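In the form predicted alone, a lone chain appears below as structure tokens.
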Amino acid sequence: MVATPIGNLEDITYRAVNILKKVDVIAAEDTRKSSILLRHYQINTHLRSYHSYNLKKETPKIVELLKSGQSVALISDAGTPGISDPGYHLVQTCIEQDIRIIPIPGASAIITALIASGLPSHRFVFEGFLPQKKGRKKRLDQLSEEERTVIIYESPHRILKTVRELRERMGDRWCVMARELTKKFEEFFRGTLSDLMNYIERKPPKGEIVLLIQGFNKRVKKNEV
């Protein structure tokens, strides 16, 4: 499991290069994108492709390389696989089976947008993506009700929608807009749920969108947040 930068090249350790350069196969989520990396560092490793469409019939073909005594490295989109990838399907399987799992940790979006948030950063739960449909105003609900910092997932041409949605079930809370991390356009924008929806309103976002919103504080009431 090999964490690969979200955006900026160099945000990759020596450890992992190496690594990438050593094992017989390389998976990857999209391999247009990590040919990008790959080229970058001259590794020249074998790429296939693994990513949720294929999950099924690529597993076992992945697990018996291993079993045959050929190493694989498991590599995302960006950042570290297992977080919002199918990395935790394989590892599951690998784990049954009595395989090694071996992390290189790296880079994160999620860590790398709390750290500089301003938000609480000490307790705080990560939500991936949000159900489109079916689940949704529940899991919002829930939010609204969780203490902790909320990080969330989300697409620019979604997110408008989103932090409406957020502002109505968890009253104007402070939040904050990670944009494009590591990358030339990195934005942070801080504020509450209204000035952002203003914001998005006047500049449509783009690029990766990392959301984070303050928890819910017993003491003041919801809209009053």
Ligand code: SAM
Second form
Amino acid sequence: MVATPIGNLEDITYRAVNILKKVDVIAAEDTRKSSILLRHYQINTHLRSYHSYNLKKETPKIVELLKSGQSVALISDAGTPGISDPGYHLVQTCIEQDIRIIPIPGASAIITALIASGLPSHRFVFEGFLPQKKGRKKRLDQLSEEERTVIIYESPHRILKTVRELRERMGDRWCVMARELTKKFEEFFRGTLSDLMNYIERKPPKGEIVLLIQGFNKRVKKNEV
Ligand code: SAM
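Instead of the form predicted alone shown above, give the structure for the form predicted in complex with S-adenosylmethionine (SAM), please.
Below: every chain and molecule of the assembly, starting with the one above.
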């Protein structure tokens, strides 16, 4: 499990580059995107696709490679594999088959966003992508009582709807939108959920987004910050 950058190509460890050069096969979520990184570091290892749409077919093939003695590195689109991507499925299967998993740590959008957010970082909860339909209301209600900093991934197309719903369910809390982390147009918006709504309405965001919301504070009523 090899972590790769979330934007800036320099955010990769020496160990990760060496391992990607040494392994027999690299399984990548998006082979086209990963080729840019691999070319940059002159990594010529054979690439194969491992994505949510082919994981049923691909998992047994990767297990077979590993069982035959080959080494396989799993990389995701960006950041740490296994976080909001199909990596988890492969890890579970390998553990069942007694195959050793070696984590090679590195960048992840969650931690990158959290450490510069200014929100409490000693306790936090990562929610990944919120359910789009089934279970969404229930999840939002559960989160409204959450005392730890809440971190979610969201797409630019859905961010306005999500922020609006969070405001309705959670009250007007402090939040941070971390966008395009480590890239040229990196941006941190800090303010209340209402401020963020207004901001997004005026300037619809592009690129990749992590949204962080202040945890529930019993001493503060739901509609105050
Ligand atoms: N495995 C990745 C990680 O370790 O962060 C996350 C993969 S998940 C499929 C992709 C989501 O992560 C994006 O939709 C976005 O919410 C978030 N993300 C990834 N890169 C980002 C970046 N550079 N800036 C902000 N958010 C990012």
